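Have a look below at one chain only, the form predicted on its own, in structure tokens format.
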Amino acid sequence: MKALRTIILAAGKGARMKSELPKVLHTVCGKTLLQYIIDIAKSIGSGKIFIVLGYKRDVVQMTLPKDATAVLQKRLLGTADAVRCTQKFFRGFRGDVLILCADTPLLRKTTVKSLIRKHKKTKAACTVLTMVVHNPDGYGRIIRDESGRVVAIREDKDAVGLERNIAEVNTGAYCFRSQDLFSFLKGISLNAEKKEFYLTDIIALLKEKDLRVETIETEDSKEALGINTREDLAVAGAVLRQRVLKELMDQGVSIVDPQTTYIDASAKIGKDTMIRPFTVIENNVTIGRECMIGPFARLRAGTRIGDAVEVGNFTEISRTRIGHRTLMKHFSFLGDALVGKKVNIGAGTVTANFDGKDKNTTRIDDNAFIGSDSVLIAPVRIGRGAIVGAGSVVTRNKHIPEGKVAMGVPAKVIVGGRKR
């Protein structure tokens, strides 16, 4: 949408996280809090994305996609000041501005689309995403007049009397007409107590000029949960994990026990694959169709698994490609390996991929058989159809030729019943 631009507020430190890492870079289900919001902005077709940075801006900026523009808030003077820092990028722009907070990873793309749709339909100066909660403490209250029109957003610390009982609260997501947003920002005064400029104050200014302010409510109050503590991070992780698992099951993946299965948001799994309990599948993992994974398996980032592969109990795979119909059923580790089709990885097999300085590659070609308790000290290559005897140690830079048998410590190729 060329007529839509997005501002993501990501300048805060997040002091209650008790961390040196900027809050927006904490991860949940394999992605940073900030990345979830960037993904939403991209998915709705935002023409340009501006990310306001402050605390440890250099650290955060290194994680940004190339098509996002970083904007520095030199002093953390509140949300209105953060938006004001982007003003130079909107000169001459006559479209709409979507404003999102970088610490709301549970926000759904469909909800943001609904917010934009209502904003355009009603031709409002501002449309606010609200939610209804049982305990509004900590949230800005939505103040309405007798006719139900929004007249203000009252920050939690400023709410008094019956205002404190209002259950409809602000989520921090808005859609503005660009001209109205930057025109009325100038009228926001410094909050005397907090020494900040609150973006929420713009609502009352718009109503004073009788400009239209609309709202749309989230279907689920959890959706706009702001992450402020480690506990919040854990709560968000549990919700996102169940969303990921439901989506996979809807796509034809069997998950035996969702309560004990951990799959990151970017993982891709084919139809008719079964994931057994106590399995961890990390980000950027791809699994083919009709596989059996787990129980007690860990598939780390960068792993690619073909179709009809079995990865059994107490196994770990990292940055490895595995071809179709390969078996790896028990107590094994594959790291930085290229494994072909119809390979047998015996129980207790380990690829020793790290030499203290570098990660090295193990290559196991199609139809090879690796006996139990084998150690492959990378870099090594096991040829097509070759056999490594149980308990063998294949030393670095060794190549077991196609169809040959190797065994021993160190492993040697058997020729005519003798080793060499």
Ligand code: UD1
Second form
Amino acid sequence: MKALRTIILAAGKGARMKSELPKVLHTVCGKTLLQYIIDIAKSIGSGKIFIVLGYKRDVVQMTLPKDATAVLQKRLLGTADAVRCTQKFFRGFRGDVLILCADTPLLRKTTVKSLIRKHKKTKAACTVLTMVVHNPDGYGRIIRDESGRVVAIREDKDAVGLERNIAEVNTGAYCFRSQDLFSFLKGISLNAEKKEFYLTDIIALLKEKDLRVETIETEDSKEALGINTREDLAVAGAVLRQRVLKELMDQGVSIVDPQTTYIDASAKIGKDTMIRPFTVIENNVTIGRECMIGPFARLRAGTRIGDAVEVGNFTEISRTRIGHRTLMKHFSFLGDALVGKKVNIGAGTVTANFDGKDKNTTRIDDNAFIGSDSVLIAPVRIGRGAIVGAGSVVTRNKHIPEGKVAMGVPAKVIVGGRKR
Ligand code: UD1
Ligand code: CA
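Beyond the form predicted on its own, can we have the form predicted together with the ligand?
What follows is the whole complex; the chain from before opens it.
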């Protein structure tokens, strides 16, 4: 099989986002737009991946995986120029080149696979992934001749008359025969109005020389939504969120109300766990089996929760580990905590993890019982099976010994140990 390499175009500023952050670093479901596309390139088994960077290149480059090659586009002269910047890496390469735009996070791996399959099967010089949309504004239109063969792509700004109504548009994803791509790229001239070199002009050039150009259409009309504005970002977010939730439900997680549940793409949740409404689960959160989460819970980055844990309403958990069968049922905050098994976190418990300068750790060992409305000022440790009385403030650097009872403000250990 012919070798395949990928070029991801990510140099643009994204002016329409009106943002200091480069467009491709905006996130949906906790993942950057660029990362969605990198993940696709990886998942289809692409060989080398080249990512063209320009605007705030340093900031973007920091987020790239080590095995991707960053290529600098010095001046943002359009998508054809962006591809041209990768040329030196393709000398002598005889395979196919997949080109993807970094601003189309809804693209599916299966669609990109079909694009490549069609390209290989038809032995075309170029295969374009197209999409039929209700409103083609902003997209390049697919121009076909009387026999239905694609002859050109007309950019939105240049489309006139009936062309403006063409509902079939360019998604910005293509597969090229490498040699044809780079030789015809040279023939693209500057678009006078926009002062850019359009990659899409290559289609007409290929047709002039009677080279074969194929197209394949996406299954749904949203799949290649290009993110150009904040509004697009929100639309894509809504679609991706439902995809994340569906995948979790398919794996045996109950999502009571998908309309009010926000789970980032990287979350891992075990079977028979129930996520109740108005719950937000952020990046890199792991939840075990048979847990009950929410309503109104917020689990923040780096949180790991064991099996059969209950996290109830108005709770926030950040960078915290929680062991099996622990209960935290009502309005509480745990930050930077290591919580054991079968612990009871009473209503209103707060870990004071931030001292104004550093974040400090709270340890609560197995079977401990934290009474309602307690404040644990980190760093602090509550021993195995210890009890903290309701309304206590356990001060910094205290270690409540195993099995003891502590109470008061500041909490003092009571002689005689645990009465429970
Ligand atoms: C592009 C296509 C259009 C297609 C649409 C799909 C061209 C000329 N037009 O338009 O046919 O319907 O995508 O979403 O290709 N980029 C660079 N360097 C540049 C300019 C852009 O790397 O100099 C990158 C951007 O970061 C972006 C991608 O190329 O990821 C597409 O650029 P963008 O300006 O968003 O193109 P569109 O106008 O959306
Ligand atoms: Ca775009």
